[in-house]
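Have a look below at one chain only, the form predicted on its own, in structure tokens format.
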Amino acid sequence: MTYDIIQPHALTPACGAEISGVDLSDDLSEPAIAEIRRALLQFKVIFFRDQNITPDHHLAFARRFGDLVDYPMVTGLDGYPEIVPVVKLEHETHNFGGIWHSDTTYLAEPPLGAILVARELPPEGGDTLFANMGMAYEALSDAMKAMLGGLTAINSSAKDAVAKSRKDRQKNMGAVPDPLVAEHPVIRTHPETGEKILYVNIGHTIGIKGMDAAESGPLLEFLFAHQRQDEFTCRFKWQPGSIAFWDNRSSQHYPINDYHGHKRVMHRITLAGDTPV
């Protein structure tokens, strides 16, 4: 796949590419936006370095890729409600979303993706891992693919580990949203590429429809372990001016919580998705 405007530099064979050749504070041309979207589909997650963008630039860039949606569990910034602060303070021990997951699969229409901007970073640590769920699907046996193809996963916002990671950010919200639950195919088809995706995640998937816990538990544990194999992943080291843009339909991510005693502030915008099929 060739590119005329941007220059993607793959991080691993599985996923991830750093993109050079564009300034995201500019009003990018339609061909440049089309190439960035093509890179997102190809690499599952793309990264930009040395970008100096304001919240207004962040919003303008995100809107080139679709409608924006609010994150249902945490309020946005004053004056910029679509921008959610992803924060860990010096005295806190839990990091926001600190477990392997796809974003908000407890919604009927989970996001297309998200764009995360680094605002304040610890001196070391705080890297994020990403994993290719199309590759995870392809690595399954034919018999497992056939069995999973007819199954439906139950996803909840209240699964313990990921719910606990939000508590520090929800302290000043007033009423915390009620738990949200949605059902999606265990294997979804990517709406743009037609790729088959293994679409369960340890952060939100709590069961398989029509199975009791004794049946679904071991199956899900196998799939969760399978998904996070090193050969499906890349690791991104954040620096000032770094931005990550991931396809939430075909990837998972895991922010590493290894910087206790230091502050980390990121700003995230979420793009509207569709109903998985």
Ligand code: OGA
Contents of the next structure:
Amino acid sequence: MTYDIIQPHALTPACGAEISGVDLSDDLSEPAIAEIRRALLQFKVIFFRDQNITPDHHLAFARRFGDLVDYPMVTGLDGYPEIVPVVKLEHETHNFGGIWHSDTTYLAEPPLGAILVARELPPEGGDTLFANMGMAYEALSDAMKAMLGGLTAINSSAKDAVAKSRKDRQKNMGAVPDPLVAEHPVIRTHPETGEKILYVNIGHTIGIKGMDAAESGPLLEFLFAHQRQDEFTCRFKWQPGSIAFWDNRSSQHYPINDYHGHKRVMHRITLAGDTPV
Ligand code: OGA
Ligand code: MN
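After the form predicted on its own, can we look at the form predicted in complex with the ligand?
The next block holds the full complex; its first chain is the one shown before.
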């Protein structure tokens, strides 16, 4: 695939590319946005470095890719309801979303993607891992692919590890939102690329429709271990001004919680997705 305006530099053969040649505080041309979108689809997650963008630039850039949605579990910044602060403070031990996951698959229409801007980073640590779920699907045997093709997964916002990881962020919210549950195909077809995607995740998937726990438990445990193999991943080391834009339909991510005693502040905007099929 060739690019004329941007220059993608792949991180690993599996996923992730750093994009140079664009300043996200500019009003980018349609062809530039189209190339960024093409790179997002190709690499599953794209990264930008040394971007000096304000919340208004962040919003303007995100809007070029579709409608924005509020994140259901945490409130946004003052004056910017669509920008959710993803924060871990010095005295906190849990990091937000601190387990492998695809964002909010407990919604009927999970997001297309998210754009995360690094605002304050620990001196070391706080990297984020990403994994390519098209590659995870392809690596399964034909027999497993055939079996999974007919199955529906049940996803919930209330799984322990994830619910814990949000608690510090919900302290000032008054009532914590009720658990949300949604059913999606175990294998979804990417709406833009047609690629088949393994669409369960350890953060949110609690069962398989029509199976009891004795059946779905071992199957899901296998899939959770399968899908996070190093060969499907890349690891992004953040710097001030770094931005990650992930395709939430075809990737998962895992923020590493290795910087206790230090603060990490990120700003996130979420793009509306569609019903997985
Ligand atoms: C998120 C998330 C990753 C990170 O914002 O959805 O999982 O690196 N954050 O903070
Ligand atoms: Mn996340």
